[in-house]
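A lone chain, given as structure tokens: the form predicted on its own.
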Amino acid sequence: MSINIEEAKSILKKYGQEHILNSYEKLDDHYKKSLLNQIETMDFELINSLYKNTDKKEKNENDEITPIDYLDKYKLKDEYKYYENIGKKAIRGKKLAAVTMAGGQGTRLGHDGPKGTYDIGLDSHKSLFELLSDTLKEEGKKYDVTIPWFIMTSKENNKDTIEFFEKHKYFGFQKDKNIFFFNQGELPMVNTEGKILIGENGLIKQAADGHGGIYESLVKTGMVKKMKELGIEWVFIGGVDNCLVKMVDPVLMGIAIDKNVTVACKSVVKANPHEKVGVFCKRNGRPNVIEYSEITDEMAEARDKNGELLYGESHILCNLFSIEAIERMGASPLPYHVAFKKASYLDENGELVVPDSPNAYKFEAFLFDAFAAVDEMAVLRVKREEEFAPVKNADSVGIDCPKTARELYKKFYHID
């Protein structure tokens, strides 16, 4: 039972956060009682907490930050095969899940719709969900399994991507059987004086909580409980939009075994030491990502005796966890991270304020921050040509685009 409208209005003047209700008797019942739901379930404690924080340095400066030691799966040579037959004996045994992060829009593609459902312009105009589907049957037939998916939407766009996966009979897997639906977080978005924005529809403006919300979604939503009913003992979690992603690699399931650690990464050497990308190091003795902000030119450009970078492990967003792990990282929240973005909202007299400039803060936490609840961690360095095809920016960027995606896809399966 929702609570009422006076109710409501006693819990935000606590919060100053009374314009909420401002637009509350233009709204049809169901509105309304969204809106009141909204304002019972809402954090206000969180919300406050993280406004009074935009404008704190997040990382402490006085961090002591080392390189992480790694393998190359390439140079393994006998424990190639070591590792590999230990991780075909879990995935036989039915003991591997896959989750693809699939909850972003596919607006700087210039596409209407999930960015799942994007063709990155093949000869098989095959969406980025069904290459994924694909090369995650090819492994599963490899094996005599069906590896369940497990696919982690949006509000914004879960009702089109499963009506997208309907239109498709789910690519040939069965719904609630071996593949799942489950929802992303999300905060609201606050304006610089720490009010909460009101979206068109005239409820509170939310915005998705980052990849860093995957662990506590998991656990929410069941989708935990469920893999463990399944069975399932460890899961690769990878993004929607990397075409060559294998979520499926018995050697990174192999070394997570046989080293007992409960996470395991892949990465690709930075194409150079200034690459903008996040990489592998130790924070305080512990396993983290640094971004590529927070090194200097001199740690950045530092080799090793073998003339490799110490800080060139490049983190893709390809994870391998155990499910006690998980379970264990979504039981509270990670740090959240703040970003200052544009945000359509309403004002105080209902009429849509459309900004050109950034006017809103929206938290997110990053999927690498809990990998510092771990003493150790096994990362595996992998060729970027064969495991890393992102499709993020339109082809006018140039880089991580659809024209480069599809180049490394069609040169990956020798596609003329």
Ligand code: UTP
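Swap state to the form predicted in complex with this ligand from the form predicted on its own:
No partner chains or extra molecules come along with it, only the chain itself.
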């Protein structure tokens, strides 16, 4: 049972968020109850402390950054087959599940609807979801298994995503048998005065808590339990917006199993030293990803004795985890990073305000922050043209956009 209005007032007073009840009387009973429930379950201490940190620069300038070792898939020679055989055996043994992170807002692409429903303009007019489902089914066939597919949505796009899958008969998967949907967590958005925003529906305005929320959501929503029931030991986690994502890779799996690591990640070499991508590194001796904005020109251009970039392995959100690693990572929250975004809201008079410039803080966790909890991790360099065709921006931007992804996809699949 939810708290009553007086109890809600007293909680909000304590945290200086009394405005949240401004439109309470205008709400119908269902929404009144939902709002009280939000107030009861909200971690206001956390929100206040996140807001207090918004004016502080992230304290990482004293971190010790060093290069990380990696393997190049196409320089493996004899070990290639060796790892591949180990991986194939595990896949045939139904030890692998695939997770697609589809909870992002896709603001840069500007598509009206979940990003996975986007048609990149192939003659087939297949959506990103369908392109991903095609590869997953094809790969499964090679090993005579159906790889279970788990799709992470946000509260905002969950309904539309499931309706889309329903309309397409789950692309041949069976709901709750080999395809599962789960929601990621959310955090409220806060204005520059630290006040929590109220959304158009009169409730607290929340936004997805970043792709780093995945571990906690996999655990909290019972997906890890489900995976264990299915006998899964390894989980590939990738983004929805890479139409060449290779979710089933026996070499990657073989390396993880043989080297006894709990996380194995794929990288592609940077297109040029100054490409704006995060790269794998060691931070204070632990595996991590360093953002392009954190790297000096000198570091970005530094090369090893073979002429390879020391910080050249881009993180492409193609990562394999043991199920124990996910459980461990899901047990404690990751740090949150702050982004300043445009967000519409109801003002103190209950009027809708649609800003034309950023007005609110959004808090997000990054998936790769969890790598720091791992002692050793494998990084496998793969070929960009085979595995990485991101759809991030609108075509007008010209890079990582539907046009470039479509060209890469067609080239890979030899489509004219």
